[in-house]
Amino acid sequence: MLRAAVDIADKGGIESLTMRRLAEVLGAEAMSLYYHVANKDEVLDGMVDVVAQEINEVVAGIDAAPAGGEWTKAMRARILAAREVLLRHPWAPWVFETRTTASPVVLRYYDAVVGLMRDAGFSYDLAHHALHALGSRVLGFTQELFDPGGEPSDAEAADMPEDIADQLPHLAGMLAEVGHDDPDSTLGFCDYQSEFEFGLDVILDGLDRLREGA
């Protein structure tokens, strides 16, 4: 059932997943699903476990970090491998963010991440700081500061001040210069591969300096 739910979301987005649609795919009555799950939230919890298990299986094949600074390469490879999984399930970051219970499968992933840092010489205190600094990047995506929800409508565009560049000169200048041209690499409004890797490298380099100074 959970694999079918993941397939539905992969093909049509998470909004296409309803209990009725899931029952249709399974060849069952919608009400019969409630013998197996209490509600749709329980289905979403299970979908997180499915994707997290896929991540765990992929990263299990990545070599452990050697001693010293090479830990950053192993961590980077692990995180980017997790991201590759999420790019196959672009609905997953939103579902991961909205869960209110800790998935034991996700916790196993985090446990391995902390283990990698410990092997590289991190104290538990610094590893704890590192997890906070990395945030959702540990799982391969970034939480957006805001999401404008797509391009503005004609009516919304008409309401925008013509002198927006005068009112917000620095933002206007930045947006005029910055562009993204790889729609297949994004998991959010500005979560493109290049931006994700830039932020990841900045954090890992900073953590490595802290590790060396500990």
Given for the second form:
Number of protein chains: 2
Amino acid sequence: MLRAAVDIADKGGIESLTMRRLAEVLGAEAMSLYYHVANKDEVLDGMVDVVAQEINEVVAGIDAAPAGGEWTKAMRARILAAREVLLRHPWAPWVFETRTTASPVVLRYYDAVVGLMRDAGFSYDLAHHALHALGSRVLGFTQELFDPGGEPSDAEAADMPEDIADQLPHLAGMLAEVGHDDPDSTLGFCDYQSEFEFGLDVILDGLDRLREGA
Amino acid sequence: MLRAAVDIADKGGIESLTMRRLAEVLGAEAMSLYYHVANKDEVLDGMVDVVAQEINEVVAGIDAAPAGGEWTKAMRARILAAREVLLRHPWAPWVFETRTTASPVVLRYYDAVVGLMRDAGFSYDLAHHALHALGSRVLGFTQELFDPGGEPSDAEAADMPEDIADQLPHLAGMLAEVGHDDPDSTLGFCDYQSEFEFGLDVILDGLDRLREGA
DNA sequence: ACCTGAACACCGTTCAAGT
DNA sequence: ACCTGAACACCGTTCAAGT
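Next up, the form predicted in complex with the DNA in place of the form predicted on its own?
Expanding to the full complex; the earlier chain stays at the top.
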């Protein structure tokens, strides 16, 4: 049932996941679901468990590799592996954010993350701050809002009108330059993967410096 | 109308904002709204404009202060001021995230942010990376997921069952220590404001170091 | 130009009733 | 123990009709 729910969301987006559709895919006749589950939120709870379980399985194979390496390497590999799982489930960030109770499977992931930092010499206090600083990045995603200086929106397209460009001189300048440097970004799209890694490295480096100073 | 929509969301949460309720508050009889607006998304678009406008007004007064100071001070003050506005509109983060088109008012905010970095010697390229690294933090919020090691959930409460604590040794240890240090966090709540500032400073410091190295 | 009532196509969910 | 049909209370939205 959870597997079916994940499939629906993967294929048609999270908004296409309705109780009626889920029952249909399962062959059941609609409202039978409520015998097995209290409400739709419980389905969503189960779906984050599925994704978190997937992440835990993937990182289990990763952790062995950078055994002698620095902790930032291990953390980086772990987070990027988690990100790959997340990219297969584009609805997952939204569902993660809307959950109010902590899934035990997610807690297991966080426990391993704290363990990794502890092994690297972090105090519990600093590890706690570190989790907050990383935020959702520790699970491999960030919310992209409207993508500053990247979207091919009417206000930022290459043919940005003169009068609007005058009102936003710095964005116009930035777009012109960033757009020119990278042939793939002429349409204004950013490379989300490398931007994610950039931000991640800034934070990991900063945390490592704090670890050394402590 | 937008003001009324913001009021409803402020008081009853974003889920209490329905077209019928909005019309009721406005004195109109329900479906008249569709003469002035194409659909509900257009209302939500307008609401982020209201909030962004509020932010722009607040930061306009802030920017003058740290004139001779370092850019990180000015950026920090700007972002924390934006955060105060956001805290008055708890629904705003969710609405910001769901928008697909960039509001001109938000673009104005980002333009000023890029301008601030340009004045500090940032290249357009680094400023672009910086925006991505800051993500939603530049507007004053982060998504808190389930709050690692903080929520008074059944799995993490002070009376965490022995068997669960055994499965999550690092989280249990962290919770015990962090919970003890701060008398206000005995219930497991984190101080979101100081965690926000911690993460923000990590990123700003890291960006400043990259600026110097460039 | 502006508003309205009735209706449509959808939700999640309840509940009494079936096997 | 498990499933179902009919119904309820809500959505956003359409549309023909009013002033």
